[in-house]
Structures are given as C-alpha cells and as structure tokens.
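Here we start with a single chain on its own, the form predicted on its own, put down as structure tokens.
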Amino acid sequence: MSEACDQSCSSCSEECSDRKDKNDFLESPHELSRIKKVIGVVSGKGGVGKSLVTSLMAVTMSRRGFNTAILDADITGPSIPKAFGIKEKARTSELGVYPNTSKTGIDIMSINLLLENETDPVIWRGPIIGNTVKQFWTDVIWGDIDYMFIDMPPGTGDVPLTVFQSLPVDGIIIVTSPQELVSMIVAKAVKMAEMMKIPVIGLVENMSFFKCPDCGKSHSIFGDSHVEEVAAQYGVDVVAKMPIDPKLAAACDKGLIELTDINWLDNLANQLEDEEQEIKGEQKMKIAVASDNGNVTGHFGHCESFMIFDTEGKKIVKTEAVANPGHKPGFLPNFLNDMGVNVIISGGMGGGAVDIFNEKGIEVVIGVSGTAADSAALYLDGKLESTGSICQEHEHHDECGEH
C-alpha cells in the first residue's frame, strides 16, 4: 500500500495487498430494474465516436428484439439525447426516476435528461459525477433491459473506475480511430480492463475509411490502419470497422439515429446474440436458499422463505421470496421441485429431504452459513461446499421434509 494512501478503494486503480475487491462495491440496481447484460462503451481518447457506437449497438439490438437501454455516463459531454431526438425531461415518482424512451422504444438515461437547459455546463467534481452515474443504476427505474450499454467518458479516469467497481459489468467495447496514437490508447484501456477483470469483447475502429460516392474508392482519410496489428498485440478481436459517413453525421444532428440504415455492427451484434445464446442454452438455473430474514437458517423445514435466483452463466438476474406453503413430510422438496429449483442451499436439512432433492436430481447444499445472496453468489463462483449437516434436532424423526 502506497504511504499516500487515503483508504479510498473505489476511487483508486493501483493494486496493493490492503485493497478492496471490486464487488465490495458493487451497487444494486433499482428494485424494479431487472437487467441482464450491461456494456460499457469505451475510449482512450475523445472524438473517436464512442457515443456514436454506443447509440448504433442499442439500435442495432433493439432491432433484433431485444429490450435496450443506454446509461449515458458521459455527464460533461453527453450526446446521447441528440442523437435520438429527445428534449422531453425525465420524470419522477416517489418510486424513483423514469428513463425517458426514444421512437423505436429505446430507454434512455442522461444529465440532460435533468438539466433545465441542455446547454447548461456540468461544472463538478469527480466524486459528485461519480455518484451521479451511480444514481443513474440505482435510483433510474429500467424495468425489464435485455442490454444496457453505457456510454463512458473518454479514458481511464474517475468515472470508468466508478463504472467498473459499482455496476456489473459484462464486457465492454473498445473503439478507437486509424492512427500511429491508436496503439498507446487501446493498450491503457485494455490493461485497466484486466486490472478490473473485465472482458473486452472487441474493438471498433470508426473512421476507418471514407468512400467517394463518385468513383466507389476507399479511401483511408486518417492513414493506413493499425488496427489489427494493435489488436494482435494485446490478444483482443476487431470486431468492426466502421467508414465516415456523411449521412450518419446529419442523422445524428437531425436526431434520426434510429432511422439509419446500418449494418457495420452486425458482426458484433451477433456475437452477443451467440454469447445469449450459449448462456440460455447451457448455464441457466435456478437456485433455492431456505432462509430467515435473508440469512440461511438453520432448519430447512421450518424457514420463513426460500430465496429463489435466477441465474445466467455466473450472474444472478433475477430473485424473489416465496413464502415457506407449509411444513409436511416430503412436501418442501416436491414444492422446490415444481417450481423449476436446480439448486437447494441450506444451513441443515433432514435426511429423508436430502433423499428426496436427490431422487429428482436436485442438488443439495448444506451445511452453510451467512447471507441468501452471499451464497447463492459464492455457489456460482464454485466456493461453496456442502458439509453433509443434519438438521441434529430432527435427525431421527419426520421433520425437515422427511418421510
């Protein structure tokens, strides 16, 4: 730990022993948000077209159906709203603040969204923008979003780091320009992205070439590419080159992004569908947890509730409480069983449950101790393991869902 330390985790990148995991600070989103996949969009440096490509995936993906959203965390230069044509401000409830919603049904959240004017300056400091885009998660009901994609600030600064400790994060995209600069730009973004243990999907070059509508050549305005030199180097994919388009650019002035005609990230577009895919077919379950209070009781048969997880490869993406029906012999399993329960996590269990659990190929947990979540989370992290613990009050009767 360096002698100038002040202890400030969330707000550091530097790896030392006294230092935090990232999920020590992770952040709930809003009790009626359920998102799925969050992409943050990135760059070492500004006017690349990050917020461009940010814009472009939301589109592209709400065309294939998916829900979508944009967290716009870009608070000193947001240029999301232009782009989809929104002037409306946010609303708000006492339940929270409502993201407002573009044409085609993309739901969007920026500080322009709350400014009086939307020209007005963001004259703030790094921890107030940092808990801005903090609040934007927690406080913005986004309801049901297959993919939010966040539009970052250039670099590696305050509010990335933010982004990264605070949200779940899922991948993010890495767009820059052809140019000699290109290569010391992507290596800073891709080493903070290892740092954080972020996957980077891919990178997007915009810019790459210009067309002319004349003679049908290309040509490469910025220099030749280094692109995939760059991209070799650091072991990532490009995932697509992008041209300079006129016609974009009067778009997104015109606020008409969603009305373009556009197929440049269609490659990257379907590797997250393959990704969705691979996640539906193979790593999806359901996880039970007999709890008291959020806490792993004790005794499986007689706990107040079963917390039940959604899960998606190695995120939770969904959880609810389902009041304990009743304590009959052989009854819980049976109910656990109908509901679609792969999982079974609890502090003790009786042995005639355990049977049962294992009859229907249901796995059993127990043994365990602490929070709902904690566990559930520990489980798909593969640290959970079960000490074969009997519930020792009602080993030897019909108790704890025994026969």
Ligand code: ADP
Second form
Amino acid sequence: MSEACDQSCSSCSEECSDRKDKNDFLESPHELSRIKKVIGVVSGKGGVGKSLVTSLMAVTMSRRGFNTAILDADITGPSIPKAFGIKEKARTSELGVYPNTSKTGIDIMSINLLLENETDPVIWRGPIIGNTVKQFWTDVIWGDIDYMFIDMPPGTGDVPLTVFQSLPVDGIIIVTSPQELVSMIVAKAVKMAEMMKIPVIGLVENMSFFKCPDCGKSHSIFGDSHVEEVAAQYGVDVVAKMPIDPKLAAACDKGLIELTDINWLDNLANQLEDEEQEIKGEQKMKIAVASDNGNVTGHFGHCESFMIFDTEGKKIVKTEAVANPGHKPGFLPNFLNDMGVNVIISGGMGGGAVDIFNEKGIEVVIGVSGTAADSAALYLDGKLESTGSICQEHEHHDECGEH
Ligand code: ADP
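Next up, the form predicted in complex with adenosine-5'-diphosphate (ADP), please; the one we just looked at was the form predicted on its own.
Every chain and every other molecule in the complex is listed next, the one we just looked at coming first.
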C-alpha cells in the first residue's frame, strides 16, 4: 500500500496486498427493491443533454412495457423532475423513501423531490453528495424494476467514481456533443469504465445537427462531427446521433418529455432488449444438488433431497428442496431429467448413473463437498471442478445409482 493511499482501489493501479475487489464497495439495495439492470448515463460536462438522453431512454423502455426507473445522481444540477413535470415531494415511511411516479409510470428519485424548495442550491462537498446518491440506492423503495437509468453527475471526478463503486452498474452510455473536446471526453469516460470494469454500451452524439423545417436540409451547427473516428479509436460504437430539436427543449421545459414522439434512441433500446434476450435465452438453467440437510451428499442415490436452483445468468432466482423419491437403479436420472435439470452436483455417484446423465446431456459434477447453495454458486462462477470421483466403493454400489 502506498503512503498516499486513500482506499480508492478502483482508481489506483498498484497491485498491493490491501487491494479490494470492486464488489467489496457495492451497497445493497433496499430490501424491497429488485432491480435487474442498472445503466449509467455519463458526460464530460454539463449541458450536453445527458439528462435528456436519460429521460428519453427511460421513456422508450417504459413504452416497450418494462418497469423503468430514473435515479437522478446529478445532485448539483438535477433536471429530471422538471422534464417529467414532477413537483410533489417524495413520500417517506418507517420503511424508507418512495420514488415519485411519472404520468406514464416511470419511478423517479431526485434531490429536488426531497428539498423544501427546488430552487435551493445544493452546496455540499463531494463525499456528502456521494453518500446521498448511495442512499438513493439503499433507502429508496424501488420495488420491481427492469431498467434503472442513472443520470450521473457530469465529469469523471470523485462523485461519479463513488457512484460507480457503490452501485452495481451494468453498463454506461456516454453522451457527447460536437462542440466539446470529444476525443478527450471519450478517452476519460472509456478509461473510467475500464478501471471500474463496466462495459461501455455506446456513444450518443447529441445536438449532432439541425434539420431545417423549411428546406429540409441538415446543418452541422457546431461544425462537422468527428464522433465516429473517435469512437473507432476507443473501440466503442456510436449508437445514436440526435439532432437539435426545439420540440425537445420545449417538452423538457413544460414537463412533458413523456409525450414527445421522439424515436432517436430506438436503436439503443433495441440493443438493450437484444442483450436481455440473449441472457435469458442462453443462461437459464436448473441445477440439482444431491443433498443431506443442506449439504452436498457423498452418495447421490441415497441423498435425503435434491436442492433445485433455478438460475438466470449467474444469479440464483429460485431455490426449492425436492425429496428423494427413492433410489431404484436408473430411476433418478430420468426423474431429474423430467424436471428439466441441466446440471447435477454430488459428492459421489455410481458409474451407471453418470452414464445415463451423460446420455441425456445433463452435466455431472462430482467429488463436491460443502453446502448445496455454495456449490451451486461456485458452479455459476465457473469455479466448481468435477474431480470425477465416481463411487467405486462396493458398499455404496446401489445407493449411488450404480446397477
Ligand atoms: P445535461 O444533463 O448534460 O446537463 P440537459 O439534458 O439538462 O443537459 O440539457 C441541457 C438543456 O439543453 C436542456 O434545456 C435541454 O432541454 C436542452 N437540450 C438538450 N439536448 C437538446 C436537443 N437535442 N435539442 C434541443 N434541446 C436540447
């Protein structure tokens, strides 16, 4: 550890023994919140349309039928409530704080919903701002959310870093405009994402052009865009180019952003949906662990019950115990196959049972010990190895499914 260590391992490249893993800093959401995807929207400076892109993405995903939320982490320049026309203060109970819900059902939390007067300036220092954002995650009762968009504080300073460290952000969208030093801003944002090990979903160039309503010609008001070259240089995609559109500014001012018929971000929304489909399609599984009293059993056929873990990606979404219906030779592999099991984990297992599982395309992991839940989690992390210890002891012959 260097003498100047400030414990922010994510922004330090030193491989010291005190180095903390990214997950060590993560905060848990409120116990009544189940948030599936968290997407951060970042920019190099204020005023480039980060809040607008956040709002439009939330509106687009909500129109597609997803439960959508916005966490306004831009504490010193909160503009989300105004764009959605929300003036009421947030409701609280002894359980926590409730987000306000917009006209079309988007859940929103912003410092403006907590301040007495929305024109009060927030003149707090970085750590307090960072803590407030953390509380928007830990103390707000979000309920079931498919997509949460975070309107990040502009720049790559300590507040955005705290947010990235404390919240499980799945990906970031970088918003730029042609009048900025795009190359430098993209470089900084991409580097920050790399350090935090968060994928960059793509780049949105806002205020890219203006389409003249009279002649229909597009004009590059802020000069020609170089965003494509810059994106290619840093290996990211330009996912949208949004025009300057007075309708958008007017909708934000009137609190009617939900009612615009804007489709500039449809490609980006498609991309998010496709990724979701892939995760769902590829990685839904059922893992069965032959167990005694919650622990992996040594003798498959003789176990007390099968702990069945339904998983999505690397997450266990459901757990149930199914009693062992009995250990007639060859019966259990068929029984588990009929339940839709893809993986069986056990301490020991007879060779006959292993063969039947293999014929059915069910993966067998044997030689495992510890708790059933830990073994399923290790399997999902790719850390569970099958030692291949097929039960050859004759005393367990039939009990292990051998026949
Ligand atoms: P940021 O979050 O980056 O500070 P905002 O999204 O609040 O920026 O946008 C700043 C202002 O510019 C807002 O008044 C917004 O309505 C306006 N604006 C942003 N993008 C556009 C656009 N493409 N067309 C018209 N007005 C825009």
